[in-house]
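Only one chain is shown below, in structure tokens, and it's the form predicted on its own.
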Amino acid sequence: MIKIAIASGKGGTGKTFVATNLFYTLLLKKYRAILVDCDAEAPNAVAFFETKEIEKSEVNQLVPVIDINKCTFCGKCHEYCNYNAIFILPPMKIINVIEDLCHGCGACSVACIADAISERPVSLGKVETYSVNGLPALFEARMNIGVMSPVPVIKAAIKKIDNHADIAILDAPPGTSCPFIQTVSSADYVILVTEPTPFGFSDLKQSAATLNKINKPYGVIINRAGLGDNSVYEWLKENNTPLLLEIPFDKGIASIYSNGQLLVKKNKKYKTLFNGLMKTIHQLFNTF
């Protein structure tokens, strides 16, 4: 199986687009494909299809508790805490866990030689599995309102792929923080999606040294072709990067996915371009 994720340093480029009518390009060539939403903050790509859900799974994390009738007050469990998430004020007996800033990591259990240490699990969020064509192909990863970081939820959305499957395309959440080292990570190849704009040239550059530092292979898809300069172009080239599909700024294109509607479904055209994109992942990265 090899997993593709897609994914850019913008927001707003085109990642889901791009994921969704992949995703449905496979299910028509009768890949075994899956689609892992890791956009945990926003997730929509269940939108582009009829589905039923068919299973949802909480993720918890373990916070400490502290018996404050065990606790000697000695300290060790805030200095053994590396995100600071033990407030503790020893001459007045006052200890606190922030469990904002807790990561469950349980190096204050560790540290604890009174006992005083237990744990709880918190809900950080939840992944949904829903089938398509009957088959259980889709999976979204769903954080909570108000948890800090969504690496947990994505670590077990992407955990949920069946090693069954020929294909899984991961849609990576914007940025080049923790969720997008966590989605990419998991990948074979990686897909960037930019725009020929000055912030989507920019944050393709991001993107691209970040892929760089942790060796991971990479082709661009421009989105929006026609707006902006020439500036993503002759930086692929003096980077002998590949231009994998070019998507011209259409109208059209964008009433289609403004909808909800998958572009390779109303357009034979672009079917046939992402058919060749396959092919073209094919040939550079040699896998399936």
The other form holds:
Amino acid sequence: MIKIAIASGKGGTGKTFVATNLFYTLLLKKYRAILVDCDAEAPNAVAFFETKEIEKSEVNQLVPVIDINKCTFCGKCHEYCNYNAIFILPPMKIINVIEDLCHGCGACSVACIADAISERPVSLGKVETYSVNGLPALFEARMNIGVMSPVPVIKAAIKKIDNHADIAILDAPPGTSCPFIQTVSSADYVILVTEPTPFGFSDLKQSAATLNKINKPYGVIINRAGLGDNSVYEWLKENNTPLLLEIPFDKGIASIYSNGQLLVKKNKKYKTLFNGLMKTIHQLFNTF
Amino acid sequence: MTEIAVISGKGGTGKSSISAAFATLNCKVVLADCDVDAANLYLIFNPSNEEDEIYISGYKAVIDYSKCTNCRSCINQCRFDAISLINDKTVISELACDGCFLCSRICPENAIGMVPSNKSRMYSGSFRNGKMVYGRLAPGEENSGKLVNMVRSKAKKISGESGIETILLDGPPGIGCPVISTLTGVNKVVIVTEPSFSGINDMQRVMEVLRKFNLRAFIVINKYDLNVTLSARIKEWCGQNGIELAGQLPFDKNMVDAMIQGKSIIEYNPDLKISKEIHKIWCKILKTD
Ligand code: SF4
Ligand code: SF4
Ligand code: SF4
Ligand code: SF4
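Just the form predicted on its own so far, so send over the form predicted together with the partner chain.
Every chain and every other molecule in the complex is listed next, the one we just looked at coming first.
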């Protein structure tokens, strides 16, 4: 079983496009493949496939509930809370939990010696499981609106991966902060999708620096090749970073994709491109 | 003082290029790049660096092994599964640690210290059409929206001092904490979308966030000609929901060429159809209150 994360520093460079078309190519070749949509703030992968929802699980976090009849207003919970989620005014006998700020760390419960704190679960989002061709193959992490961090939902979705599968593709969230790290750190290899523009290049360097820091191997796909300039190519050469695939810029592709259709289904040239990508991955990992 | 935020729900809709164009039209602006995770505008504007400030994004727990007795208390208490016993040694995963301080507080040997993550920075300075503030989050640090708040309050301070009335915020993608920090208390919001089914999904999700804040939104459809059917659907949706469509822009390769030259599309060529259209949109946004 190998796990490959498809990521890009900046959103909209085509990582979902790569993830969905690669996943479909793998299915066509009869691999047991899994796709996990880890872009929990904006999940969009499911709509590309004919799927059936087979399971839905809530992702919860615990938040404290304070029993004011037991509370002595000692302030210790407030002192222990590193996220300023407990508001306390002892002279007025007021104590409140600001749930939006709470990370569910449990420190306040440990702090309270008056047994005044219990906890209740609140929903952060859900993970939905979909079957493709009768097998559970697609997992979608979806964060609730108003929730601060997608990380817990992403973690829950990644946990669902069945290790009997041959390969799992993780569609990573944009950026290089916690949600991205959470996703790529569970992968064996990362494919960074970029475009040859100054913004794309700057974000690529930032993603690469992050992956170097956590020692993850990676390669690059250049999408919309032909737009922009050569700096990305020169940088790849200088750093000995493998260029896995180039996808030419083409207005026609953009319109097929914008309708939520898979390019490998519609266009022979792209079928060949993605077959090539699959072979490249195969060479990287002799195991699957 | 008017704060105008440009956001998109989804990345790659051309939001930053459009913000750059807005920033170089007639009126001077304080430009605040709130997309701290992938700050890009400084590439175009190359602002002078007049001030930088350290941003502490959080803390990480570190064990002093000369004191640790492997008692496991911290392992049992950590809610983020960040501590485990590996080869008889208690180990904290830096990636998983949320920085809650709990382990450092309960360790009977006082063996755990908390180290600040202090690699992120906030910069401010001048650019050719006003002032600029931008944050740069160090790779892997937590983007909790706190840096966005810091960038915004700096921008407000600069606006007060310099007398530049308009603050333009280039927002991050998504709907999480950094986006909410960008939107809280602004006067106007511009949502840049594109005619793809994922663009529409993300725009609708971000609109739900806006509704919670009771904010007035203007929609700009970028690259509308890549899928005219979906562009028409966005228009219709705006009409049904009483959201103002500020305008639509064609796909234009000049946008990329301008970026490569380190210019906004307005600076690159103000006479292009797309430049004129952006100008119209900006006037509309400024005028409506
Ligand atoms: S669980 Fe943690 S974050 Fe939440 S209120 Fe208690 S101490 Fe604060
Ligand atoms: S620690 Fe317990 S008793 Fe003290 S203020 Fe908090 S809830 Fe009340
Ligand atoms: S609680 Fe302290 S002494 Fe016990 S295992 Fe953790 S670090 Fe070591
Ligand atoms: S600081 Fe909190 S999250 Fe980090 S290791 Fe300690 S208990 Fe776990």
